[in-house]
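Below you'll find only one chain, the form predicted on its own, shown as structure tokens.
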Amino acid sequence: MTDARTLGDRQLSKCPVSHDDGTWNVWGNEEARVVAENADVFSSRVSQHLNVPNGMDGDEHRRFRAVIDRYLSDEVILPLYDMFEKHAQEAYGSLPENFDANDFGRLVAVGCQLDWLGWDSSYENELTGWIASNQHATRSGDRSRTKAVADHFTEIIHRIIADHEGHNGDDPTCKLMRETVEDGDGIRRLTMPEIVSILRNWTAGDLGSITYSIGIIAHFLATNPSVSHQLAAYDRADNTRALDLALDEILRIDDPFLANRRITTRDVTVAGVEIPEGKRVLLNWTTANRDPRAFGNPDAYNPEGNASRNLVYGAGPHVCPGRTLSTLELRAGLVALLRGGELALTSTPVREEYPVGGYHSVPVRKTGVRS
């Protein structure tokens, strides 16, 4: 087996679009952007299960995306940063001198989500354990295991909703249970399956992505001390824009969110490759973010120069609505690592193998000293 990043680099070196076992893989940066921005031809309605709003198209997607955007706007999310930073600092302080950066990532991911959504802290251990179970199931490729883990998460969501029933709170979970959506010429309340789907999308994928992202960030800091020093200086100067650009670039170099699915609504040609109607298309974000045609040397760190072609958060109508939320969670984790002093690898990190991205483990040591 091969890790997803190496596999993608190899495939892209052969062609930007390939066909394998009934699926058309889009590897190139420009090609991925074309597919993502052409939602009429490349539909997101790829699953028989309700997926709000990721699995919707057209006006249906627009109506439900409007609901999501009310909760994830900068105006709503930016004031949460101090809470996220406090949690990340406390989580980092609780770790021993030697630790796995992914363990820190799990603590940040779960703590920030609990803080944001108004979920009781009693769920922390269960959700932290769920992240590990989900990673093991995905790694196995066993669909029965992945289904069991998904069903467990749905059961957690139902319990959390039950906790909030009858409350008139201002946290996102309580508000979502009173939320409405456009429907024809009027509006209606969200159904329970729609509420469950939204909460799943807000948490299930993000918990794993934030975990792996922080592992990648820690590895980058430990192996790029000059950039680490530069970022520490940005933190001291409160230059949050530079920190956020750095986060985007670190994750462009090593994007743990591998791919999204689409299905064609008509015959179409991409990069000279004909894709018939009704066929599965896989947008390989990790590889598209390492396309030498877009970035030159894909491993070269260039936050400003590469920003316009960075697809870490996708593109088109389905671009990630939670970009600001994720960025603040990641910045909180980054700042905690920077303020903790230098990081040093204690042994060779182990990469995950396809179909999982990022690192399986990133063993590091706090030095407590920053020159």
The other form holds:
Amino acid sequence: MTDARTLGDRQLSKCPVSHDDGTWNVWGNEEARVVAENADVFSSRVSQHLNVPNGMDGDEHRRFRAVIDRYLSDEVILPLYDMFEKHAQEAYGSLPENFDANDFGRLVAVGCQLDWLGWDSSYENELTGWIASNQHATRSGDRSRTKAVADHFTEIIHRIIADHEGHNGDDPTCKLMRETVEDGDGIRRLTMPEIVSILRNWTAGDLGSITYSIGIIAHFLATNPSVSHQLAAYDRADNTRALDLALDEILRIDDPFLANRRITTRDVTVAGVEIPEGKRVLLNWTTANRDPRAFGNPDAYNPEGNASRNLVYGAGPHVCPGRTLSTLELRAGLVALLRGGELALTSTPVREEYPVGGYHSVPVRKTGVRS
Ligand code: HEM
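Instead of the form predicted on its own shown above, give the structure for the form predicted together with protoporphyrin IX containing FE (HEM), please.
Time for the whole complex; same chain goes first.
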């Protein structure tokens, strides 16, 4: 078995778009951007299940996306940073001297999401356990296991909604339960399946992405001491812009959010490859973020120089609305690691295997010192 990043690099070296077993894979950076930006040709309606707003197109997507954006705007999210930083510092402090950076990632991901969504801290262990089961199930490729894990998550969401019923509170979960959306006949309340879908999209996948991102960041710090020193200096100078650019670039080099699906609405040609109408297309973000035609040496760290072609958070109408939230959670995790001194690997990290990105484990030791 091969890790997803190596596999993608290999495919991209042959061609930016390939066809295999009824799926057209888009690997190249420019090609991925073209697909993501042309949502009328590359539809996101890839499943019969309700998926708000990920699985929607056109006007319907715009109306639901407007609802989501109200919850994830900079104005709403930026004030949460101090809470996230406190949580990440406490999580770091609770770890032994030798730890797996993915365990730290899980603690940061779950703690920040609970804080943000107003969910009771009693869900912490269940959600942390759920991330691990989801990763095992995805890795196994066994559809009955992935379905059981998805059903468990829906059941957790239903319990959380029941906890919030009748509270009329100010947290995003309570607000969502009173939320309205515009539809053809005017403004109406969100339905229960829509609320469940939104909450699932805000948590299920993203807890895993944040966990893996923190594993990748810890690995990068441990293996790039000079950049780690530079980032510690940015932290001391409170240069958050430089820290956030660094986070984007570390994840560009090793993006744990592998791919998204599309389906063609008409015959189309990408990079000279014809894709007929109604065919499955896979947008491979991890590989598109390592395209040598866009970045030269994909492993060369260049935050400013590579920012404009970075596709970690996607592009076009479905571009990630959670980017600010995600960046603040990751910055809180990064800063906790930097303030803990130099990070040292204690044994060889183990990569995940396709279809999961990032590391399975990143064993590290807190040194408590920075030379
Ligand atoms: C490291 C963390 C994350 C990464 C790498 C990431 C990446 C992405 C990417 C590439 C897309 C585009 C999908 C597409 O074009 O089909 C996307 C969409 C989305 N992301 Fe994120 N994301 C992250 C964290 C988050 C968080 C924390 C949230 C919210 C709580 C979030 C909510 C969403 C939603 C709702 C969409 C669908 C948007 C739409 O269809 O209009 N993401 N994300």
